[in-house]
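Here's a solo chain for you in C-alpha cells, the form predicted alone.
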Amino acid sequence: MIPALEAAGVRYAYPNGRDALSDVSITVERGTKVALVGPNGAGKSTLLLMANGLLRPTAGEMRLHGEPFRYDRRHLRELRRRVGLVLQNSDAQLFAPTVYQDVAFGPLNLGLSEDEVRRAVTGALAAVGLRGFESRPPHLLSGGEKKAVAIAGVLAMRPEVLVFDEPTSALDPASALVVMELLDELNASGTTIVISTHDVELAYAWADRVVLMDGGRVLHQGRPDEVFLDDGLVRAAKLRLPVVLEVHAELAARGLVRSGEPPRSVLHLVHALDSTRPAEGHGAVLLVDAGRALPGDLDRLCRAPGVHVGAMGTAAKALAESEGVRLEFAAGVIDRCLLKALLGEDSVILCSTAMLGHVRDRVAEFEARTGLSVEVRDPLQAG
C-alpha cells in the first residue's frame, strides 16, 4: 500500500544557513496515528510545516500518496485541502469575528456554494462538540474550545491527513484528554493523524508509531515499545522514559511482576500485578451505539446498580447529557472500563457508530496481550 505521507531525505536550512532538518526520512502509513517526539528544537514543527507545504525542503522531497509535492499555487491549494494543519497556538489560527466565519474560511476559498459551506461548517462543529457556538467570538472561548474551533476549521476542508503541532499545549489535563479522544475518533473514521509532542506519556500510550527526533535528525522510528525501551536513546534525546515503564522496571526488579512484555498503560501495569494473584471472574463491557439508543435503553442500562458508565465522542456525550445520565468516565474510557472488568464489575460504553470497531479492537488487543477474556456485547442487539 502506498503511504499517506512521506519525507524522503529532507533537509531544511534557515536563512542563516543553520540546518533545522538534516536528511530526514519518515513514512506515515494510511490510517495510522504517528507521533513525532523530541525536545524543543528537535525539528518536529518544521517537519509538520513541510507536511502542509508551508515550508519547502532545501533538499529531498515530500510526498502525498506517493506523489511529490508541487509548490505552484494550484497544487499548494489542493495539498492544504488534503493535509490539514492545526497550529500549536490556536490564537494564531483564529482570526474571524465569529466561530462560523472562522470555520467557513477554508470551504469558501474552495469555491463551495453557500449551502455546501453551511453543511461543512455545521458538520465540523458537530464533530468537535461545538454545535451552537456559531455566533460566538473565538477570542472569548476557553483554550480547549479555541483548539476545537481550529480543528473544526481544518475538518471543514475534509482532509485525508491531519497534522497537529503540540495538540495538548497550554490545555488543562481534562481539555487535553478531550482533544486526544477527538483525534482517536477522527482516526477511527479513517483519517491519518500525525502529531508533534515532547510528552512521552502521551506518545507512548496513544501512537501506533513513534518518530524520535533531536537536533533536526531522526534517531529512531518504530512501535512505541521499540522506541521507548531504548533507555540510552531516549535519554540522548533529552527525554525520559514513560513513567509506566519506569514503574514496571522497578516492580520487576523487586520480583513483584514478571519482567515480560512492557506495559503500554496503567491498565497493563495493573494486570501485571493482578497476574500474581489467583484468577477471578471478569466483568463485561456493554457497548452501546449512541445513534441507536433510545431514552428507555439508557434508563435500563446506565442506571442499573453497580454499573459504571463512560462515553466516547461528542455525539455520545451529548446524548448522555440530554438524558441526564451521569458519566463516571469521560476520558480514557476503554482502559478504565477494562480496569473495572478486572475487578469483576460491568461497564457501559456509549459511543458513536464509528468508534464501535475501535473499542472492540482495543479490547481484542488487551486480550491478546494478557491472555484474558473480557466479554464485549451489544445489549441493544441482545434485546
Given for the second form:
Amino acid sequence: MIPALEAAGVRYAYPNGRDALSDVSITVERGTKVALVGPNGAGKSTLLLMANGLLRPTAGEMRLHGEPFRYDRRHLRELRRRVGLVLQNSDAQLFAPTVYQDVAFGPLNLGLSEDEVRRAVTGALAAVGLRGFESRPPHLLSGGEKKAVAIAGVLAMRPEVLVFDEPTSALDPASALVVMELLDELNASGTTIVISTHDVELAYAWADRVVLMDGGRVLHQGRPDEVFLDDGLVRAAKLRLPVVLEVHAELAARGLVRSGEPPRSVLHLVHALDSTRPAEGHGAVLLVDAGRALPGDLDRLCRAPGVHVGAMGTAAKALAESEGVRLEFAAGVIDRCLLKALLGEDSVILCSTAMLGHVRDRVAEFEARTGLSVEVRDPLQAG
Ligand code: ADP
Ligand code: MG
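Having seen the form predicted alone, I'd like the form predicted in complex with adenosine-5'-diphosphate now, please.
Below: every chain and molecule of the assembly, starting with the one above.
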C-alpha cells in the first residue's frame, strides 16, 4: 500500500474551544476514494482543512507521500498545489468576477505563463463540463455549476489528491450525481479523492474506504461493508444502515435471499433475488469510445429499437448532447446497464476514453462476484 495522505496522532483545538480532533490517525492509500463519515461536529471539516495546511495540528503530524507537512510559505504553496481542497460552501470559495478569472487564480499564482494559464483553465473547465462558461459571473450560476467551478479551480493546479468537504450538500439529487460521477472520472485518471459526508448511502455506494468519525475521533476505518455491517459502530456514530443492507437483512431473515455476501448496491441486491430463479439469457453491454465514435455510428447504435443508452464521463455527455442522443442513464450508468442485462436487454454506454477501463473493471468485478458472464463489446472495433 502506498500512502498518499496521512494523519498521525493529530490533535486540534480551535482557539478557546474543546478539542475538535483528538488523536486522529488515518491513512489514505494512493488512487483510492475515501469517505470520512460522521454526524455534525465529528471533526470531518477540521480534518479536511488540515489536509491542505489551512489548519495546523496542535499535536501529531500530517504527511504527504510519507513526508511530514512543513508550514513555511514555500512548502505551503507546494502543498496546496498538490492537495486541492473544495470547500463545502462554494460561495466562500468563488470570488472572482468571472469563471475564467476564478479558475485562473491558482495557475497564475504558480507563476505560469499566460499561455499555460489559458491551457490549464480551458482543460479544467472542459473536465467539469463547463466549456463556454468562461465569462459568466460565478455568483449567478446554479449550486451544481458553482461546485463545478470550484472543482475546476482546484483541477487547474493538477493536484494529486482532491479533498472535498460535503460534495453533495445543498445540491439537488441530479446535480449531486453529476458531481459524484465527476469525482469517479477524476479518480479513474489517477487522482486520490477524500470526501466528507454524513450521507451513508453515498459513502456506502461510492467509497473504497470509509473512515467513521465521531466526537473528534476515528471510530473505525475499513471497507464500506465492514464498517456499515457493524451495528454497534453505526449506532455509536449516530448514523443508520444503508437501505440496501437493511432490505437485504430483512429478505435474508425471511429466507428470500441467501444471507452470504452483503450487497453493495441495488444491482447486487437484485442479483441475489434473481439467482433464486432459473437463469435466462443476458443482454450485452455495447461500450462505445466517445473519442472515436462518428455521428453516423451514434445514430445507428443509439437509435436501435429497445436499446438503453447511457453516457459516462464529461466528454461522452457533451458528445451525446451535441449529437442529440437522448440519454436514459446519465448517472449510475454501469449498474443500470447491468440491471438491464439481467433482464436480457442490451444497452449502449457512450464512454469518455479515460473511463473505458473503469467500466470493464466494474463489469469484471460484478462477474467475479456473481459467477455470471455479461458480454461487453466495442461495436466499432468489431466493424
Ligand atoms: P464536522 O465537519 O464533522 O461537522 P467540524 O470539523 O466542523 O465537524 O467540527 C468539529 C468540532 O469543532 C465541533 O465541535 C465544532 O463545534 C468545532 N468547530 C468547528 N469550527 C470551529 C471554529 N471555527 N471555531 C471553534 N470551534 C469550531
Ligand atoms: Mg463539516
